[in-house]
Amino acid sequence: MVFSEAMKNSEIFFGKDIISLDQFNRKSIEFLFQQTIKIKKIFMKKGRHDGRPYRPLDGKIITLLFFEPSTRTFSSNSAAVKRLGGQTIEHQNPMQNSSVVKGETIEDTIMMIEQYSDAVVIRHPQVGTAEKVAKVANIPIINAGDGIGEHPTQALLDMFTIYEKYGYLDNIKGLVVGDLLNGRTVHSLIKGLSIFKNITLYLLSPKQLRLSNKDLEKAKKRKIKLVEIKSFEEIPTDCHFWYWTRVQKERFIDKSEYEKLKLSFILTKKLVDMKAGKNTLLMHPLPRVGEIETAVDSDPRAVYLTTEAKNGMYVRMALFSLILKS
């Protein structure tokens, strides 16, 4: 469902699923970001609002159902709920420690979990799973990554990080590097940024890991300018952000192919000094597995281990407070 322009701001998100960036329009993203800014300010002041603890999720329980490994997404969702006064039921690796082992379907699992929860955050290796379970659930479902499909909240936190830095998302120029074929964060980021005007993204990846022709055609229809480049020499020096991604080992059937491609493009301090602008954000959805030198970490433009990661918690706090607002 697309968030309607006609709805009042306070009703845009209430009770809704978050499955895809296709749901969003400019108004809903900008409203979410304003709420994120408010919540970030509150919690920079140690979680107090008007002199009182800010706990809009008091009495709420959110289930985190993660069929794939996660550090940041799992932890930031858990922290977001708890900082807002809610509680979590946490299932990591349900393929080994839940009734899925006994043959329970994902639909039955969700229908059971909703008896105990006010919302479910789900990560699953199969594209479309979040959408499938949302059809049978009577509580909000939040997609935390479905295979090579999408990861909408990651894109929202990345977009918020860019927005917070520059104060706008129109007329943005970015560089996206790595596994573009399998990168669900990349797919969502392209969708999200395409909502805004005059966006140009330079795409650098091994030939085998380029965006699919289908994705390129979709982007063309969205009127976002994608420019495929082949080397570091072609990187413009005026990008607002660089978005590095890892080559995703878990998506490869042939592991020898992965070994050949995994370090095709490494972000080095030398490259940053040569090609990045003085305000260029250096971003990565993490984890990194060798494609960013640790020497880059101390660069003031590098936000992947700091601001970008923490903004994930704040954006999710804003989403939870809007979706589950009492």
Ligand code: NCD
The other form holds:
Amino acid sequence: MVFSEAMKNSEIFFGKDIISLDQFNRKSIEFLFQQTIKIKKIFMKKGRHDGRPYRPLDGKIITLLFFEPSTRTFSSNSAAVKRLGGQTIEHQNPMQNSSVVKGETIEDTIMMIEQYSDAVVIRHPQVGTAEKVAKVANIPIINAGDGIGEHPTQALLDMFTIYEKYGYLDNIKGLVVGDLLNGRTVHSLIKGLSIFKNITLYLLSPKQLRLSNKDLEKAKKRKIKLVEIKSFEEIPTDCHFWYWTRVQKERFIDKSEYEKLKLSFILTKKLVDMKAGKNTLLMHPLPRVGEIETAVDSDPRAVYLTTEAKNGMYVRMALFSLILKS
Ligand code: NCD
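Can I get the form predicted in complex with the ligand as well, since the one above is the form predicted alone?
What follows is the whole complex; the chain from before opens it.
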């Protein structure tokens, strides 16, 4: 469902599903980020970290249905709902603990959840699942990752982190490294940034994990410029951000292939010293499994363990407040 240009700001998100970055445009992203800044201010105010009395989700229940493991996305969604005064129903392992184990279809599961809650955040290993359940559900569905498909709220928090640092999203130059074939956060980030003007992304991955031709073709149709590079030497020294990613072990059929590729590109302090600009944000959706040296963590430009993760909660708070506004 595309947010219509004609909609008033307050109606852009109300009652909507969040399935893909394809749904967004400049106006909806700018509006979401304004709301994020507003909420972050309320909750970071000295002596008022609980944001009281701002409680737009008072009386609302949101179900978190996670068929794949998660630390940040699960916890930040849960925290976002609770900080806004709502409550959650949490299924962290529905393959074992819900009626799915008895053979219930995902559509039936969603229709049941709809009887008890006001929205669902769903993560599932199969591409297209969020979209599929959104078709049967009468409550908003938020895609928290569908296999190698997309992870829209991660891209929104990544884009917010860049926006917060620079104050703009046009004329951005970034480096994206790792598993570009299977990394859903990368797929959403490329779509999201392509909404803005004069974006150049340098892509670095093992050749087996290049962005798919289909995704490269799609990007060509948009205005975003993607430049595939082969080595650290080709990284320009004036990137606004570096976005490192994990090689997605769970997507490999041949685990020895994973072992071969997993540490192809490691972010080291030496590389940062050589190639990062003085303001380059060092980002990663996490978890990292060896592809960022811990020596990088204390660099003031490294935001993956701090601002980027924290912004995940604030962007989700903003989304919930707009989608469920009563
Ligand atoms: C990512 C995911 O699950 O797609 N993690 C996250 O949500 N922060 C990235 C990953 O698992 O590599």
